[in-house]
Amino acid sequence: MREDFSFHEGLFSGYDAEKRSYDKSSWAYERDAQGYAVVDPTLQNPRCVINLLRQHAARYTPEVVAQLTGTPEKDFLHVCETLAATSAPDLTSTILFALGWTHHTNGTQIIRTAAMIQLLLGNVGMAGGGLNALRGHSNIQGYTDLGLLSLRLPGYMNLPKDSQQTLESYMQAVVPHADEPGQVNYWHNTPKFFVSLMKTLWGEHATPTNNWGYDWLPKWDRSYDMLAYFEMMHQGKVNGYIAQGFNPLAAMPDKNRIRESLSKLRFLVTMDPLDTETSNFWQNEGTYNDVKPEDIQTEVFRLPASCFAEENGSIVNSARWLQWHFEGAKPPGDAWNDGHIIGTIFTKLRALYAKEGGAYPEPVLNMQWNYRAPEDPTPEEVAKEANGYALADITDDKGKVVVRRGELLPDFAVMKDDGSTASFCWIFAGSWTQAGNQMARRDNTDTGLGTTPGWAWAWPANRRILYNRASLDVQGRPWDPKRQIIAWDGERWGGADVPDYPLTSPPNSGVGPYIMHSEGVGLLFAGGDKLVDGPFPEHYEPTETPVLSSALGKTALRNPAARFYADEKPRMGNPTEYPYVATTYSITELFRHWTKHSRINAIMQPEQFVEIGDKLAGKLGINAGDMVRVSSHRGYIEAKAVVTKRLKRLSVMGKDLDQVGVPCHWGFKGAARKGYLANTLTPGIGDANSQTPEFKAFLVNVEKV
């Protein structure tokens, strides 16, 4: 690393306290005269990444970890020893995580820590290895694949920044330069993926002379994630909002503030098969809120939509499988599916732009929308568009035609940056080819490694185990011969999975197994534009914490880069008024805020409850079934008490801490009994990188009603 990189008192080099952000220029490799990263194969240089990581992590002794977390040292050491034992040729571990890791201001770094541990143990690229997210629901993976985050494009490409007003400046910024000579650095193909996307968006209007319609793409530096958008809404800067399959009043933090934000809109449109709390935010929910509908200016339009089982389409799971599902029933009544609703809105808006003009009509008027029924695109049409087409005959290096004009692309390897291919999402190329819908395949034959390559289709290229070249040593010998994933036959790679490696690069070619990285290796250091709160993971307390000093002896107790809105600070509580730590979670019988609309689910869990440890319950004189009030600095909820031994009293930094569990399913709509929204209690702050709300740790008080 560069000499000016440092870490002190919980802060990395480059921190600006006033802006609450980092200048990350020092988070970079030292470079040689050719511009390559300086390496030391002997690992003796103190500024080697591995040595800096050792130094950084050495502070986390078992004693310190026990003080920070309340986990007994012996339990922590048992986990460490068990996990470390899998760093063996014939053993592998996987790490599964869910929202318990995500819902923190440093959730991204928690997850990255686990990925780094797996890299160090050799558990990446192995069958049964890696890091696997248990998604909140079935299509969250597809949400990120298709670029639905405000700063992303489909296929994990970045949206242009405001400073990148030309295609040339954008490509200079996003196409990585090789950090080591001889590495694949696969993102150098970005121009092919980007131009293919632009041809899908703008069709014949995207030409070389207008840089494939680059000017029509939005360009911004700030994130328009949920927290940022509702902040703008609260400031009166948003006129209208469309909530598609989303219930923000129940899903976003600080429910009362979300209601205030929605009250400042001119119109709200909900597209949902359910009657949600959001579409009724203006009603008095029968709790402590004194809502006056006459004071709310928002006009609400409810557009009844179908659920996924009432339409054809695909779902992407955490293993990256695109699985096609079929319509089980027609939507009831006048409900339309989402494609029909969006298609109608778009065509009507475009007709208005064509008739009346506008400030900038070109992006709308030039958008390619060549579906058979423009107001009702079919899932099959959209799926083929995501895969992509050849817009001209595609030839190989010898001039042989490999894909004819008008045919569906067989994979992303044939994409071009000359406008001859179109694909909405390059990683989905191969999911619907001339051979048919690969997502609908149902051959569940197991390779013997726990993979079923004939079932559905996985991006990229139907590869089931990412980085599978790492399952072999430098000479190409498998670490575990009983679980050989790929093999070299003297000319090319093959085996039980699609090789994640150049097919004709010999085992000892010097190409690293992590071909998506410009270094060719797995990253233990996240410099550049990767993360905003540090190149190494660091433990920080939640925003609301009962801990006032750190066992690490640092001054930066909370995440210094977590985004904190100025008018949110008065809504934060302190441990004097709110001495207990609460966490939200889900229960088996209900799913988020949806299944409370189902009568059979409501019968199984009809009424809201909170879970209280037996020691805290004894202290407060609370018995099972008592009604209790749980309050934070943002509001309160009332629910039945479930007294349990599950929630242990923890000793953290020499202080006894009690926890309260708040299931997050109930509200004032649905078949279950009317209850309170759990997010009434939670603070309006999120992860420094993803902006995921901090639902897993906040301060509350508990009283018997």
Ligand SMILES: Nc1nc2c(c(=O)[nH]1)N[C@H]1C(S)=C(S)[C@@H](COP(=O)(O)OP(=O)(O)OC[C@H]3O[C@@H](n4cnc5c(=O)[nH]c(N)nc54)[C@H](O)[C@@H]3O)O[C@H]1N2
Given for the second form:
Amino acid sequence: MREDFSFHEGLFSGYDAEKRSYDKSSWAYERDAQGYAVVDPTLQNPRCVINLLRQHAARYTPEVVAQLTGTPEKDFLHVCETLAATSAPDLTSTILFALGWTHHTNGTQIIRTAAMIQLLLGNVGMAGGGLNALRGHSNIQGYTDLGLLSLRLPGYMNLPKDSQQTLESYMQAVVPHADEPGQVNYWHNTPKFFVSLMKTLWGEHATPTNNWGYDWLPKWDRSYDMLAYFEMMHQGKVNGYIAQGFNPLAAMPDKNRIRESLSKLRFLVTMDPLDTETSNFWQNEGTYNDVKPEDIQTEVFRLPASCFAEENGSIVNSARWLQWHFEGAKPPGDAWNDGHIIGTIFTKLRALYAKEGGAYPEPVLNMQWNYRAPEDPTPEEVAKEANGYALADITDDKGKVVVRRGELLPDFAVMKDDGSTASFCWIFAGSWTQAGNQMARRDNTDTGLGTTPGWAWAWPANRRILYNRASLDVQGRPWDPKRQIIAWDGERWGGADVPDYPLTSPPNSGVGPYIMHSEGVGLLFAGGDKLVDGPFPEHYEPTETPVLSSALGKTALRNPAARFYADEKPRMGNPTEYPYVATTYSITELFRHWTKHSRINAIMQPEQFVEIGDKLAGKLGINAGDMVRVSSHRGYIEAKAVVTKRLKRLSVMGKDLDQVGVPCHWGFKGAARKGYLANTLTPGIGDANSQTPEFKAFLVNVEKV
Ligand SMILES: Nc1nc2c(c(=O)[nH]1)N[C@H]1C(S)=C(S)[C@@H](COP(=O)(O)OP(=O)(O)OC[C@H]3O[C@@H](n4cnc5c(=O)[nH]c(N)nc54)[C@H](O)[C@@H]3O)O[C@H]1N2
Ligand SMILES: Nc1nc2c(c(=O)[nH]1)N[C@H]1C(S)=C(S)[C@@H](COP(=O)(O)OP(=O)(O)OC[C@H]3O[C@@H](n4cnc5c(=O)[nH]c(N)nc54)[C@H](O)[C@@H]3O)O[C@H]1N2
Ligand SMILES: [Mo]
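Right, the form predicted alone is done, so what does the form predicted in complex with the named molecule look like?
Below is the whole assembly, all chains and molecules, this chain first.
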């Protein structure tokens, strides 16, 4: 590592307190004259990543961990020993995670820690090993794959920045230069994927002379994630908002502020099968809400949508399988499916642009919209467009035609950067080929290793286990012969899975198993354009915390790069007024804020309750079934108390710490009893990297009413 990289008092080098962000230039490898990272295979150099990591992690002794978390030392050591035992060749382990790790201001770093542990234990790339995000809503994985985050494009490419006004400057920034000679560095192919995307977006209008329509892509000046966007709304900078399958009044933190934000809009459109809290934010729904409808100017349009079960389509699961599903019923009433609604809005907008011109009509007028019924694209048409087509005959190195003009692409390896291929999402190439819809395949034959290559289709290239080259040693011998997923036959790689490795590159050629990385190896150090709050993970308290000192003996107690917005500091509470820690979560009987609209679910869980540990309940004189008021600095809710042993009193930094559990499902619409929205309580602050709100830890007070 560079000499100027350092860590002191909970802060990495380069911190700017005013901007609450880091200048990351020192978080980088030392480089040689050719620009490659300086390496010491003997690991003796004190500036080796592994040595700096050792130093960083040594501070977390079992005693310190017990003080920080309230978990007894012996329990912590039991977990460590169990996990470490899986570092043996014939054992492996997987770590499954979801919201307990993501809903924190340092959530990304928690997950990164787990990834690093699995790397160090040798559990990545093994059948049954690794680190697996459990996706929440069906198709959250597909949402990410298709680049629906505000700064992304499909297939994990980046949307250009404001400072990248030319295609050349964009490519220079996004195509990684090699950190070690001879590595695959697969993102080198970005131009092929990017130009194929542009050919899908703008069709014949994307040409080499206009840089494939690069100017028509939006360029970002800042993140437009939901916290940032609702803050802009609050500042009066947003006129209209379309909430498609999204109930922000119920789902986003600090509900009262979200309601104020929505009140600043001129119009709000909801696209939903249900009549949601969001589409009724302007109504005064009883004593728990102080809305004055006459003060709200926002015009609300409700567009009834169908539900995913009422249409054909694909859903990507947590293992990256694209599974095709079929319409189970016709939507009721006037409901249309999302494609029909969006297709109709698009064709009408385009007709208006054609007629009236308006500001910058080119991106809309030039958009390729090749559907049989333009106002109602079918899922099949869209899925094939995602896979992609050859726009000219595609030839191999020897000039032989491998894909004919007009045919669906067999995989992403045939993609070109000269405009002769089109594909909306390069990682989906292979999902719908000349051989048909691969996502609809239903052969559940197992390979014996839990992979079922004939069931549906997994991106990339129907590979079931990413980094599977890491399941073998450098010579190509499996760490565990019972779990051999790929094999070298002397000439080529093959086996039970699709090799995540160049097919004809022999085992001992020095090519690393992490072909997407410019170093070829897994990363223990996240420098460069990776994480914004530190190249090594570090524990921080939640933004609202009752803990006033750290066993790590540092001054930076909270994540110094967490996402605050300008006037949110006054919305944070202190432990004197709000002495208890609250957390929010889901329960089995209800799914988010929608199944309370179904009578049977509403009967099972009719109303808001809060869980209170028996020690705290005893202290406050609260019995099961009492009504309690839970308040934070942002508002209060009232609910029935459930007194439980489940929520334990913890001893953290020598303090007794009580927790209150608030399930987050009820509201003022649907078949369950009308009540408060749990998100009245939560703080509008986000993880430094992902901007995911801190739903899992904040401060409240509890009183009997
Ligand atoms: N029945 C039902 N199923 C659902 C949903 C639903 O609403 N209802 N929602 C779906 C969606 S969208 C999602 S995202 C998933 C979410 O699925 P989960 O991630 O299981 O969601 P939560 O209920 O929020 O549970 C989080 C768990 O994290 C624990 N936890 C809290 N803080 C911490 C911490 O700091 N560290 C650790 N290690 N654990 C912590 C809590 O004790 C809780 O058990 O569920 C999906 N499935
Ligand atoms: N305090 C707290 N807040 C949380 C959480 C928490 O644990 N604690 N969890 C967070 C998490 S993980 C999530 S994912 C969010 C969820 O936040 P949202 O996504 O806003 O929540 P849902 O209630 O699932 O709303 C989805 C809407 O999509 C509609 N819908 C279903 N199918 C279709 C369709 O095919 N087309 C269209 N157009 N609409 C459809 C449903 O009717 C529903 O109204 O909430 C977050 N909020
Ligand atoms: Mo979720």
